[in-house]
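Take a look at this single chain, the form predicted alone, given in structure tokens.
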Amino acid sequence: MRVMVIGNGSREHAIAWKLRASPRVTEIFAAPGNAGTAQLGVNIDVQPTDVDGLLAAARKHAIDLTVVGPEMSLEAGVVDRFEAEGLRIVGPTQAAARIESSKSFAKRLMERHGVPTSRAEVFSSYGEAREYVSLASAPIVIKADGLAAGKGVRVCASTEEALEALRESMEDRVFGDAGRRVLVEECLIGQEISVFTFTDGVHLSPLMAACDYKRIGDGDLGLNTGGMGSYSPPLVWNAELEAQVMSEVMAPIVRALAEEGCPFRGVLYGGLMLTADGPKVIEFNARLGDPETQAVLPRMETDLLDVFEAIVDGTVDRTPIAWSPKAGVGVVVASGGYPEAYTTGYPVSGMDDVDEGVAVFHAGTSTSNDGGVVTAGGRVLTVSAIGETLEEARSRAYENAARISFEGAYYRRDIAALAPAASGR
């Protein structure tokens, strides 16, 4: 089979890497891809939101199956177009993807169907939002309603900080149109985990879980990023918690989407807080997470192509998925200055020195004229390793991350260091 992966991040490189291991995959294409996907197959110069261009590329290259990586492609309606043209594609429709692209849609859906989540008010008027926040008690969470590359959430310790977050989102438009509407939410306290299921809209696969790190600095300090690292499985993850999350969160929301006329077919991601009152949903994503994918997929023992085809064919219930009992850890190596201003174009060295069994997934990279790899983004690479224990996986990831260098390279030193302390989201 000829498979096309839409996107250009570490998540997409990890998906392409896992698919390339399938004996049934003959060629891999990535649109637009990066220097890592170029080593696995062919990069196509089409952006993830160029639906016409993606459709033309699928036809030109006789693609048998397309896999959508990033959320912006789903919001652009790429799945709807491909399905209308009779092309096989993995991902939810534009309507179903609102579970991620509109936090207000997701919040109201959860409220209607009894899925546990935080209390929230939605505002389109800056004045009304400001008045509400001025009277609210901190800590409080301000969320941009739309897609903001993982950076649209701010946990505010004071009323003053919450008012600043409101102004930045609604008045200054630091998140563009994504912030013209906001949610003002109760702050949930507990341990945060990410939970994934593969679903064909009716059946759900057994769940897999991971933990990610959003803040730029050690100790979870500093600005939010797209994710600085992850590990899988969480230390708290067990059969009892999996059953509870499936029955209270994942299965009900899949049923809810189907009942409301937008069945969800793809990878459903639940960002959960394990509170004193049980698991509650922080947010849903409509695709595999980044950086969690880079820690999770190396643990998958099943052919990923089989899983993706089951989503399209409606046979998830007849497709067993096996996971290694080993732990996975991914450490993101970023450009100095990220998530604010940073410089690109620096040569990357040391990737040929990593140990066997350690994967280096590219994100913000491109190929230079001399065939080398140079930096081309904020999050540049994810170094992923597995081990018999979490500590072994962590040690391997950091030992190998230290061998990779480029000007201004930065990574957190505390990914998977110990069980996360209680946090607020």
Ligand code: AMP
Given for the second form:
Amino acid sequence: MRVMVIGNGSREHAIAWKLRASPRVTEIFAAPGNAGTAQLGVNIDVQPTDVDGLLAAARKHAIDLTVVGPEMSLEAGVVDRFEAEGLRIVGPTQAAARIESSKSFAKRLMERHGVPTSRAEVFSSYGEAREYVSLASAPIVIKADGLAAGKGVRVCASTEEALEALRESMEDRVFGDAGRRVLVEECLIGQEISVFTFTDGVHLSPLMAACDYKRIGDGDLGLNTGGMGSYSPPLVWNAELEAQVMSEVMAPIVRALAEEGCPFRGVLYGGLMLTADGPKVIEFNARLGDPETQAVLPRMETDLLDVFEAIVDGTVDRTPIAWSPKAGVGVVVASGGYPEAYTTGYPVSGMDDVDEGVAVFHAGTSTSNDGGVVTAGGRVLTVSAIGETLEEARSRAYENAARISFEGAYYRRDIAALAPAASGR
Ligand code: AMP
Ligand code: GLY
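Now that you have shown the form predicted alone, what about the form predicted in complex with adenosine monophosphate?
Now the full complex is given, and it begins with the chain already shown.
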């Protein structure tokens, strides 16, 4: 089979890498891909939101199955268009992807179907939002309704900060139209985990879980990023918690989307807070997580192509997915200065000097004229390792990350370091 992966991050390189291991995959294409996907197959120069371009590429290269990485492609309606043209594609339709692309849609759906989540009010009027926030007690969470590249959420310690966040979103429009409408939410306290299921809209696979590190600095300090590392499974994750999350959160929301006329086929990602009152939903995403994928897929023993085909064919109930009991850790190596201004174009060395069984998944990289790899983005790559224990996976990931270098390379030192005081994970 000829398979095309849409996207250009480390997540997409990991998906392409896992698919490349399938005996049934003959050729891999990535749109637009990065220097890592170029080593596995062919990069196609088309952007993830260019639906016409993606459709043309699928035809031109006789693609048998397309896999969508990023949410922006889902929001652009790539799945609807491919399905309308009779092409096989893995991911939810635009309507089903509203579970991620509209936080108010997701919140109302959860409320209607009794899925535990933070209390929230939705505002389109700046005046009404201000009035409500002035009377609410901090901490308060202010969230842009639409997609804001992971930057649309502010957890505010004071009313003043919440009012400022409202102004930035609703008046200054720092997130464009995505922040015209906002949610004002109760702040949840607890450990955060990311939970994934592969679903064909009716059946759900058993759940897989991971932890994500969003802040730039050790000890969860500093600015939010696209994700600086991940490990899987979380130490709190066990059969009892899985059963509870399945029956209270994941199965009801898949049923709810089907009942409301937009069945969800793809990977459903629940961002959960494990509160004193049980797991509550922070948000849903309509795809695999980045960087969670880089810690999770190395643990998958089943052919990923089988899993993706089961989603499209409606046979998830007949497709068992085997996971290694080993731990997975992914450490993101970023450009110095990220998530603020940074410089690109630096040669990357040492990427071939990694141990057997350690994977280096590219993100912001490109191939230079002399065939070498140079930095081309904020998050440059993820070093992923597995181990018998979390500690073993962690030390392997860090030993190997230390062999890779480029000017200004930065990574957190505390990914999967579980000193309780350090992160609460
Ligand atoms: P998001 O960009 O939606 O993934 O949100 C970014 C982060 O904000 C989440 O990972 C949480 O750590 C935090 N967050 C969002 N909503 C809440 C909430 N209601 N209570 C506490 N933390 C939240
Ligand atoms: N790991 C966060 C995300 O993929 O949205």
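All values derive from a computational prediction rather than experimental measurement. Whichever C-alpha set is largest while still superposing within 1.5 Å between the two forms counts as the rigid core. Residue numbers count along the first chain shown, from 1.
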Discussion item. For a quick test of reading the superposition: does residue 173 move by 2 Å or more at the CA between these two forms, rigid core aligned?
Written reply: yes
